[in-house]
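The chain below stands alone, shown as structure tokens; this is the form predicted on its own.
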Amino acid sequence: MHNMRLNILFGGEAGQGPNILTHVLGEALMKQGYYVFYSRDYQSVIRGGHNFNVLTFSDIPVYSNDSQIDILVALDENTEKIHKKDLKKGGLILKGHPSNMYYAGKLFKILGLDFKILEIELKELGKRFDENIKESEKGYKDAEKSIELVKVSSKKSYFTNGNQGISQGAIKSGLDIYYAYPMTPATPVIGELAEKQEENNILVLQLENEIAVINAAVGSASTGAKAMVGTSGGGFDLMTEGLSLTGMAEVGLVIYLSQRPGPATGVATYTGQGDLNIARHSGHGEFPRLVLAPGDPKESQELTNQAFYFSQKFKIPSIIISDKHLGESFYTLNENPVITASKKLISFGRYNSYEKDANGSAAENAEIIQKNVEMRLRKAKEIEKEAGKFEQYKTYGKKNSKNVIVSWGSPKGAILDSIKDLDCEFLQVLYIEPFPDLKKEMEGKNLILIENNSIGQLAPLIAEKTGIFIEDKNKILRYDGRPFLCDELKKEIEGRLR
């Protein structure tokens, strides 16, 4: 049987919004039964500009975009201009209207979708329902079934986005305080988690700056709060005295790295893996830390979870690395995450920067110094065995395959509904540091390196730890601040097949 598989581009300035049109009927979808994945460019301007969504939908499961339209849905004549060029052969193209909500109406029609069901999610969204239900009836009347849609159950799914999954994990594990100053793409998780604050008692602050952020938590961490921070990597950047404090004074801090392009502003609001060298190395003098990568909303959960229970019970600063592509993108997920309990393990005490004696006191002697960082490279193989209980890589594909595509983040995605019918298997690395051993997954083995930056972040990694090279003809790059396509990566990866 042939699968379906939908592509529906959005888009129009800002203010248009695109956003609730492609968010309305992707929740729709998504209850009908059917798997839906959206992604969001957006320029760094309030109005105007050129802002577009893409929706894939299908009836199995599905985790990114194609380079190819089915639907293009123009809020104005850029649009058309920019991206009728994707249009399949035979392809829609609906414009001339000046509502978003005519168009949400004129789709469930095509797609051959009940009005009630639209009518329903017009409720939830609350906002000026009259005004939307009267457009959304003229888009309904004014076209036709044209789309037969694949015939699916509805399913116990959820909707949502990697931002949201940091959110719910730390909620889940107890957060206590956040803090934060907003920079694209971090800024949603202060949203989220300020508008919970009341229902978790928890506090959400903005300060001045980074520096500033940082040297809070470190303060709230110290007395035995929960503590965490949201940055991107200009942010972390201010950030690394801070994380060396933590490093010394032994606290426990988790802190969210949202990655966009670099170095400097970069593109603010695109997306990009190049921070992967920071999150492993900022920070002077040698202290371990813990690095995690989530692939996907509920590996987000998880990971910001372990995050917790890794930073209290080892007093260590644990950093998750995500980007934009993966925070603010929907994804339809099935399985519930796999919450860890983590106590407060944080103590009053004396803390400060200094190396210190047993009673917390500033020390120079050079046997207490050697007694500490032998007691840190002690901490560290601890983390490294602890870090054995949590699945810290996946893989996925045909086991034994003698092809292995390598990634870590965001890509995951992409890369799982490109290999769905290709010979070769998928490892998916989730812990950065400590690394997992996976030698023996990959000697011998054809390795395919897939990342979002310039240089390979994760090779030389690899290498570090495994003493495994990846030739450079077989590392898929991808660094204009775009995520990766599926029809586009399948014929990247199928150029280096074995």
The other form holds:
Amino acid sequence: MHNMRLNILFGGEAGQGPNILTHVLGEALMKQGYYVFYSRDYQSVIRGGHNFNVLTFSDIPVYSNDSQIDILVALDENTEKIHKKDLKKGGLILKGHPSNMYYAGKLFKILGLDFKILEIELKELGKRFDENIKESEKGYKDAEKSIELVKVSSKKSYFTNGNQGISQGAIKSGLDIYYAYPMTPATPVIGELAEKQEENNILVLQLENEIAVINAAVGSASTGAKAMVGTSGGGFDLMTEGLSLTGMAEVGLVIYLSQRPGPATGVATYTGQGDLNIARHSGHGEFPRLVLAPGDPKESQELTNQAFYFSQKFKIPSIIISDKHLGESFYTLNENPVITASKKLISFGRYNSYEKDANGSAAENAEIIQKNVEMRLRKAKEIEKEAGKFEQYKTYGKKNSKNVIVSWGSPKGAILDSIKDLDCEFLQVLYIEPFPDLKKEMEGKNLILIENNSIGQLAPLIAEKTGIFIEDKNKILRYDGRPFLCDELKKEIEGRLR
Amino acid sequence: MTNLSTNTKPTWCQGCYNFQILAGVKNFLEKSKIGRENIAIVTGIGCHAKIFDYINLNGINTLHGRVLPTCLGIKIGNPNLTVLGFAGDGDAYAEGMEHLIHAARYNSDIKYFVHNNQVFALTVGQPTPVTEVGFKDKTTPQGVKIYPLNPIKLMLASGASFVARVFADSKQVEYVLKEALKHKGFAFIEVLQPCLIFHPDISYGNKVYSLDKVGHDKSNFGQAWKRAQEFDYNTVKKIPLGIFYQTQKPIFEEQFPQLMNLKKNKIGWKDVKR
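Could you please show the structure of the form predicted together with its partner chain, as a counterpart to the form predicted on its own just displayed?
Whole complex next, starting from this chain.
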């Protein structure tokens, strides 16, 4: 049987409500039993500009969008102008009405869905119910059913994004305090946690800058609190001196690094994976750390949880590296995350940013320095061993295929969707540090690297750890601030299969 | 009486005024009923920070400039702790300036001592933001050109609820620590601590006077502001010492029910079961 995969693009100015419209429709479809994925493309403006979301849904799991659109919902004229070229032959354009929920009704009718389902969604939304129901009824009346959906049975699923995964993972790990300074795309985690702080008895604080944030977190962590900080690249740069301090003082801390594209301010509201190298190497001196890269919201929960586990057990910094695409896109998931309990193992004592003696006082003695350095080296080995208890990488697709795609982080979704009927295996690296032993998986294979950056930062890491080099022509790299799209990526992969 | 001595032999220069600060703090804390386990100290980087090694208390000898956010984090981690911060003038007024202004604004119950010797001493004598015009060292052969900052005025303007300045004399330090601990909220205490090697004091002597003895009203902001201007850190005419200003403002920790609960139950986050 042929699987259904439909793409709906919702576009408009910031403030016209394309987000609520997308989310309401997505949730309704998810509850019906469809798999829904939507991503958000928005500019760094508060009102006006051009924002759009693409919602893709199917009767089978879906984790990405396509470049070609089935239905274009244009809340303003600009949307039609910009996206008409992406409309499939015979695709629909819905336009000419000022209210977002009008289109919710219209889409329900076109897709042959029961209006009652929409009513329930709008009730749950709460805000402006009367107005929304009136508009959507109007839209429902104005349309005809024209698309026959593949029937599905409803199942237990949840609709969530990567940032919610990070927040949930932190709460389930026993987070006490979250410190942050606002920086897109990490900011939503502040809101997620702040909203839930009283019911979970946690504290969420915004301080004067990222330097204060990480140093306050070190202070709290030294008293035994489970502390976490969150930021994007620029803020992370400011935190790196503090990161080095956690390595020296041996204070466990969890750091959420949500990537945006470019050096400096880059592109604030778009996506990229350019910060793998800073996650691995930032902070002066040599000290052990953990770097984990989730590829979906469930892994965001699980790896945040593992970050806490390692931070407490080994008193080290743990970095969770994600990006805007994973953080803000909504996924339909139907498996619950696996959570490992972590005890609070840090207790208040005498901590030092200097190399220290047995009393916690500054030391310059050669023997003490050497002993401390060797302790940190031993710790790195112990972490490596402990990491073996967790899933450090995953494989998907055709086992033992000669073609192996390698990637990390958010491209996972588009890769999973595009390799469904290709002769290839997909290897997703979850543990960047400590890096898993992948030599056996990669030796003699036609390796294809997929990353959302311009130099393919995973490739030199693979070469360092396995001695295996990935050919430049086998690197599929996207660095325009946009995520990979399934239909385009599939063509790119096909051209590299052997 | 608690013994807070350590086995570490002090490496401050002979006669260094830091010994006076150490003695004042140690004398007071050893006699006080707070209890060693209820005190946290945080030090920055510089000569002042060696105090961490000479006083047996829990805490963090943290990064240069980061004493205040570290203090704040400890206080939030366990609001039952008495948190004392020690910084140099380089720490407080150069590297960590942004934290100082915000600490005054937050008004967390932290007592912050700035050992002000008007010079970067441990890096062998460079000027800080409070060094006088004309000061010369290897890095400034043409002499300092920039007029110094007046930290007392800065703290008053930033809304600090307790602003004091003392000389590095153990009795004065003991006195001001006692007063600062009685105060609820952020206490800014500058300790004039001349560096015998790189910024030796020769002229403070009879120019200092005690605010207590001239009928200064520490609850009067206008008076405090006026007194603060008597010493501009550039030329020494008159140097008022004592508490310039003290007022009661909402305390940071008390704004959060989560922290008030910890306080009520006399626990830190470490003891919160989940």
